[in-house]
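First, one chain by itself in structure tokens, the form predicted on its own.
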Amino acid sequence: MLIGVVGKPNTGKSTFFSATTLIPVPIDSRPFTTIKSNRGIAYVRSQCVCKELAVDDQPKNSLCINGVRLIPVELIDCAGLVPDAWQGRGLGNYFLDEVRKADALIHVVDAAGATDEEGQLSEPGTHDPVKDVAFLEREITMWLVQILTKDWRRIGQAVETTRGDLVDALYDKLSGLAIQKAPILEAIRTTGLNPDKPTEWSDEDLTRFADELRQNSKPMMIAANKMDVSTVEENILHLQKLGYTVVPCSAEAELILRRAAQNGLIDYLPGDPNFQIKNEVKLTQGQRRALAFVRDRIFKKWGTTGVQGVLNTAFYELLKMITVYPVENVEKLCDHNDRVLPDAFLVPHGTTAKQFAYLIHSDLGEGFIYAINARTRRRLGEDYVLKDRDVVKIVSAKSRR
């Protein structure tokens, strides 16, 4: 799964990306500081099963710190977007080329309303962030309309002439946009359009379809950035009332903490409600001021910087992922190298035992016999739907795990 970090220029988007990945990227108050996309690894946080199962784990594909499992995920920092990007304005072509690869979007919004629609700095509270969300949605919708319109007549005639399946035809057309069949089918169902007569769809119908397809195939949440500014709370409430998934955050505060922890100045785990200074003497006056800002303006009021909450919400709520632990030995909860609970996988809700076997390795899927629940020792058939925090062994004719 790939998450796109998106938004207009100068909202803290690149700061958010840098805070989650610790990749140094250009950060400036000028629009279009990010010209080309950056990719990096961030971590989704969950409670590891090691404490519940009373074992000392030895993670291989992830991290476990004091019972907190940190699972790596990939983010892409997209170029800033301005109105009419779908027509090529600004860096629209760069932006939309990266969006096509994303499975979901984190829209970093200046919730303080301190930047205008072009990303220029303005007085806090002078711009409505709801407008930013609406314009970004429209840009992606119109981009999809543009793609669909190019071959719509040909696709429609082929479907009607051969009595073909419009979902299959659109899936082939949109395969490069990471769009699966289910969102296409859902968009047709929601709009009530006739899939057997696509040539009869009007331009308005096609736009409605594209808008539904955007919502289903590129789900988006709001990272309401700059939570320390006084004008932010009213704007956050407004966004929430409109039905958006909103998580308040301070990318700047998180970046301060992550860099301080990286340099050994503090103990801090992303998502924690506090931090501990390791050696007061080593801190410069500027570092003391920065940490005091985080403690007084962020933690005392909000309890967290919110950045880890954004990541967790994106994967666990937006993409509906669950965490599953594969083991090879159900008695020792280890792999063939005796590493205890070595791997933690993020998989979509609804994944079956056999589908999970394929995710681990194609040989396991092809030779799947059954799975075993490591907690209960019960056998699980290929259609068993995995639950969050399941620990399972896959028994396969080709290999065993």
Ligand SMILES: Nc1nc2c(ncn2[C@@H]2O[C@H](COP(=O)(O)OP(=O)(O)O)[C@@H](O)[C@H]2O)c(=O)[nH]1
Contents of the next structure:
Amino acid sequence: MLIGVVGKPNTGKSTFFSATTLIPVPIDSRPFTTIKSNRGIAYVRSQCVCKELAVDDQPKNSLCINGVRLIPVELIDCAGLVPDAWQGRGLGNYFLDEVRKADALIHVVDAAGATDEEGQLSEPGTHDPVKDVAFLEREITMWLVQILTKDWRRIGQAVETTRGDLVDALYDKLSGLAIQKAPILEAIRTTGLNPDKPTEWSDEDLTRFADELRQNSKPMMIAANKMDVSTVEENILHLQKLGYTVVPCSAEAELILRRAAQNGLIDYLPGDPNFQIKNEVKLTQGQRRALAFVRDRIFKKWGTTGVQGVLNTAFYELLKMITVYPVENVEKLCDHNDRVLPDAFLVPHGTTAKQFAYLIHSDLGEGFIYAINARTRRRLGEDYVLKDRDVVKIVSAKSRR
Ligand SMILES: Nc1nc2c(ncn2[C@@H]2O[C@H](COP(=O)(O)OP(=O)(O)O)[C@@H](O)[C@H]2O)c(=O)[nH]1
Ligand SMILES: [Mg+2]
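Mind pulling up the form predicted together with the named molecule next to the form predicted on its own we just looked at?
Every chain and every other molecule in the complex is listed next, the one we just looked at coming first.
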């Protein structure tokens, strides 16, 4: 699953991206580094099962710090969106090329209202961020309309003459856009358009369809950024009325904290409601001021910086993922190298035991016999639907080694 960080220029996307892809603890080089210039590994935070199961774990694919599991996920820092990007304006093509690959979108909005439509800096409170949401929706919808329009007649005629399936035809056409069949079907259903007569759809029908398709295939949430600025509260209330999940945050505060933690100046775990200064004397004037700012303007008022909340909301609510821990030995809760609770997998809600086996390795899936719930030692059949924080062993006729 890949999440795109989107929005107009200067809303704080790159700050958000830098903060979330920076590991706040000194760590040996594992597969946790930036992949490409604008792609990076961030972490969702969940309560690890190690404390509950009273074991010392040795994570491999993730981190566990004081009982908090940090599970790597992939983010793209998209180019800033400018009006009429869908017509190729500004970096429009780059922007849309990144949206194309994303499974969901975090829309970073300048909730302080301190940037105009095009992202030029202005006085806080002078711009209504609600407009930015409508603008981003329209750009993506128009881009989809443009793609669909290109050979709509040809597709429509082919479906009508061969009595083909419009969903299949569109799925093929949109194959590079990370769009599955379900959202296409859903968009046809909600618009009530006739899938057997696509050539009869009007331009307006096609736009309606594209708009539904966007909502179903690129689910979006709002990160109401710059919450450290005083003009933010009213705007957050307005944003909340749009029907999206809105999480207020301060990317800048999070970046300050993660840098300080990485440099060993403070103890801070992303998502924590506080931080501890390790050695007061080592701090420069500037660092002291920045940390005091975060304490007063963020923690006292909002509880956390909100940034980890944005990521967790994106994966656990928007994409409805759950965390599952595979083990090979249910007594010791370890893998074949005796590593205890080595992996935490993020999988879509609804994943069955057998599907999970396939996600680990195709051999495990093909040879699937049953799974075992490590907590209860009960056998689980192939159709068992996994629950959040399940710890399971897969018993398979085919070994993965
Ligand atoms: N007050 C405040 N400013 C922020 C915050 N996040 C980013 N900024 C500032 O907003 C400006 C644009 O940030 P940047 O991350 O480059 O935005 P991008 O163009 O969306 O990638 C910079 O001056 C940042 O320091 C925040 O949480 N609070
Ligand atoms: Mg940027």
